[in-house]
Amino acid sequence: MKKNLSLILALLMAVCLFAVPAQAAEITLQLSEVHAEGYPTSLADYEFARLVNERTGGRIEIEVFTGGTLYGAEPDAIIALQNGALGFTRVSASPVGNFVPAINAIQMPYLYKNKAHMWAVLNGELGQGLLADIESSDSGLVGLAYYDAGSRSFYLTKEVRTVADMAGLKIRMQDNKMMLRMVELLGAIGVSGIGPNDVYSNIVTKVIDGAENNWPTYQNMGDYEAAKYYILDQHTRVPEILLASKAVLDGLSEEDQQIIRECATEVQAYEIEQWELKEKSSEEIVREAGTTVIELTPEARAEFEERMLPLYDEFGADYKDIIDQIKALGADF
């Protein structure tokens, strides 16, 4: 009886195991990355949805989806967000630069003395006052942090040591009036609409004669295996944002949407150790693969800049002010 009794109990316990499932999620929400796996910004997203998942108390699931797969182009994924299709997205400054024009101050060519300079920025009221001027701009759009991206050079199939050797080069760009503009003024003819993980085979396929990016994406894409010319010149120091959508996020409780902006402000620095991690090890591949790297002179250097002072009044008179505590602050660097 008693052994009858105990297999009753022990099988009473099993109905019961198998009757009650895991908690789920209550609430599930994408993020679209460009990038691929491994990369500084994808492991900063998952870290983002780890975080939100934790402090959710599982309650908040994100899942990340990178290399394109859910929207292979950055203003693809802006427009999800819009339209409340996606919950969070990670883009360059760049393509925001269009919903909120006083992005473009903070990606004017040979702004910032180096990196420190342009966290300073960033963090400091500036930068995360144009963090809050995403939000309150209609877009539909919310910044909720900047990632690191490095400094941005050229990359050619071409040598480049001048100005006059960018003449007709097709370079593909990010889809941003300015920078557009930019390889205008240096003679060069500027390409948008081009997703980073189409750059490779439009370059093998001579549509453009190259693009213009970080070490990691230049390494990580393999472009540096069709454009074997990289022109460290550092034009640009361009951050990336974490974006989120407005209509998504208001859907939430003030509890989890708080959550969620903490989250982002404290993975900030879990990605900028990530992104100097991959930029060293980026640059040693590409330079042993016996890729040129090209080095201005300082003449050369001076004649790059010298060219792009057009664009401080076509794109940056409206935001003098912004530019003037920009170089202001630069002083300390």
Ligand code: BDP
Contents of the next structure:
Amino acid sequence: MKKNLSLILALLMAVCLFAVPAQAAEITLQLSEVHAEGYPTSLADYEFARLVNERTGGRIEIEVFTGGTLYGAEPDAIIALQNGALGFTRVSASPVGNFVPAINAIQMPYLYKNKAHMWAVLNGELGQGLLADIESSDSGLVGLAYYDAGSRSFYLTKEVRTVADMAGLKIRMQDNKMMLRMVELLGAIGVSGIGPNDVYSNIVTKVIDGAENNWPTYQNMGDYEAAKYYILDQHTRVPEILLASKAVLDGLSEEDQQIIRECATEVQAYEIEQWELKEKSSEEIVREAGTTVIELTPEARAEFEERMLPLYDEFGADYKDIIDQIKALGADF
Ligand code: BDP
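Okay, that's the form predicted on its own, but what's the structure of the form predicted together with the named molecule?
Then the entire complex follows, led off by the chain already shown.
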């Protein structure tokens, strides 16, 4: 009888333990992402949120909003960070260049020999120094980590094999003055202010003749169904950046800030892994769909590179030292 009673008591206690609701988060922050569910950066956002939640014992919850549902235009998400209206956003380094011009130094055209060169720079002293510059500038932004986004190429509704073929084409560019100037140097017309989720409809309605991006975005946004020429000029490698609001971070304890920084850095390896898989599968999908993938002749490619050279003086002069060091590092790759 006694034995039964203690068994019942033990059972009751176990039930009570499991019935206690999970501790509600003390702090809930939001993260804005333009990509759809399942895209490498979206997966990374969720992993970041999961790690932060776990390491703060459930005290901090990060709600991830994908597909641009919170902010469809990356500059708007960045401004929301500055105002403290948003906690985090994962964006391309490109729009960050309009807020922190030094960030243009890591996304100059034809800067890196290859992906390994880029990662040596980003995860080395130069890249980490520039990431820290985001925070020490008066931008109100904190750069937490870089993620991969491959290389960007033009995609158009018209066949382009040389710079001359670019004349007069209307091309959607990211919201970065340097990128707009880039297409101007090619004789085309840069169009900004179009969020990545609206590129497809703007091609279909002929507002633009195309845009530029990596394989995954070209495929995932469905743009490859509207602009059927992918010109493999690979003009830039623009990494992704996970940004935080300085105002929001400052409101957290030192310990929590530290956890957030560590988790963002840790997620980089995971994002790169997911990126590699997606880059391959996207390229396959695009090629199988009958897209005309144009490999430029070495001469044509050299012409693209040459025409973009003035950007180094116009936008890179203040960071010449850093850019020269980045280029010098290329000798090892
Ligand atoms: C993609 C980036 C995304 C940008 C988009 C764009 O992942 O953050 O918003 O390009 O072109 O590659 O706007």
